[in-house]
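As a starting point, one isolated chain is supplied in structure tokens, in the form predicted on its own.
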Amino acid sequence: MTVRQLSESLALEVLSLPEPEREVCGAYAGDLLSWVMGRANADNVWVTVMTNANTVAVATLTDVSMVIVTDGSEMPPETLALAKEKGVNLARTKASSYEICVRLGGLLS
């Protein structure tokens, strides 16, 4: 499945999405980065309520495919700007992370 797919089988908020057709292989979902930056893996889809400019860095970091942020979090500007220069997908949801987490396993299994 591709990041636009995904995108779009969950009604997600597109909010920077350079690569579109980049698959995605798995998902991941947790707050405190240090612990994603050890256990994220390549082309997994990122599941977080993190909007500070090093998500970016730990999504660059760890290859995800994606980054959802999910609860509606709001996204700094100087975040989303950083995201679309270094080429990171990202999308939001109101949708909690258990529910997004839910609704991936069903589409990604």
Second form
Amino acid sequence: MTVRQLSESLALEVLSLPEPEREVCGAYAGDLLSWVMGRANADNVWVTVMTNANTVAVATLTDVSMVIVTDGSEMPPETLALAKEKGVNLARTKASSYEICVRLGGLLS
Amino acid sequence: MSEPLVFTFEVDGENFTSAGNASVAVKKKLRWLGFPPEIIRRVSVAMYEGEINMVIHAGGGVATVTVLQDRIDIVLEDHGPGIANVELAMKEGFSTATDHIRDLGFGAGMGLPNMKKNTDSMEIQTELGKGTTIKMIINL
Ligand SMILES: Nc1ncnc2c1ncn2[C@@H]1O[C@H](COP(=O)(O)OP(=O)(O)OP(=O)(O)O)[C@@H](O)[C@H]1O
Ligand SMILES: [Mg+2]
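In place of the form predicted on its own, output the structure of the form predicted together with the partner chain.
Once more the chain from above appears, this time first in line as the rest of the complex follows.
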């Protein structure tokens, strides 16, 4: 499944989608950046409530296919600008991390 | 590649937004040089955690990455407060991060363990009040 298809299936609010055709493989949910750094795999979807600029560096370095920001977490303009600059796929939802993971489980299995 | 390639970065201790830039730059270079994804991943994780630690715990520092024939060396040098108890600092979950730093998603106490896990060798030299130098090696 591509990032674009996933965004449509989950009715996400797309914020930055420079690589819409990127394939998604699995997911990782977490808000503590060192855990994500150590555990998220390349091509995973990363589900988090964190939105500060550091999340973009973590997404870039772990090579996740997209970041889904949950619980309608506020998105600072600087983070969004950085995501666009670095080519990071970024979308948002009002649903919780739990709800998104449940639905990801169905879509990605 | 006979001559080692050396990349040096000044890591700004004042700027949280740019934290991680040196690691992102190194990742790009290693990709361009054609290293396998697994090696790039290990270098990225180890260097990012070290870079962030210099920003949040030591007021910045200098990162040097050397690409040799058979290994990649990462050296992180700062003139921050030093680490009082290295053995304790290496434990998963140990952190002295302030609430403000924790709000940014740091402070899980997983950075040094991640560095250890992703490298073939890691040495910490530290002196209270003087600073910290961390040398990591990833064999190719
Ligand atoms: N360069 C450094 N200078 C001074 N103290 C350091 C340095 N690096 C690490 N430390 C100390 O070691 C502790 C553990 O570091 P570690 O990276 O494992 O966790 P953290 O940075 O607190 O949290 P996390 O990395 O999970 O965001 C830090 O809280 C800090 O007290
Ligand atoms: Mg750390």
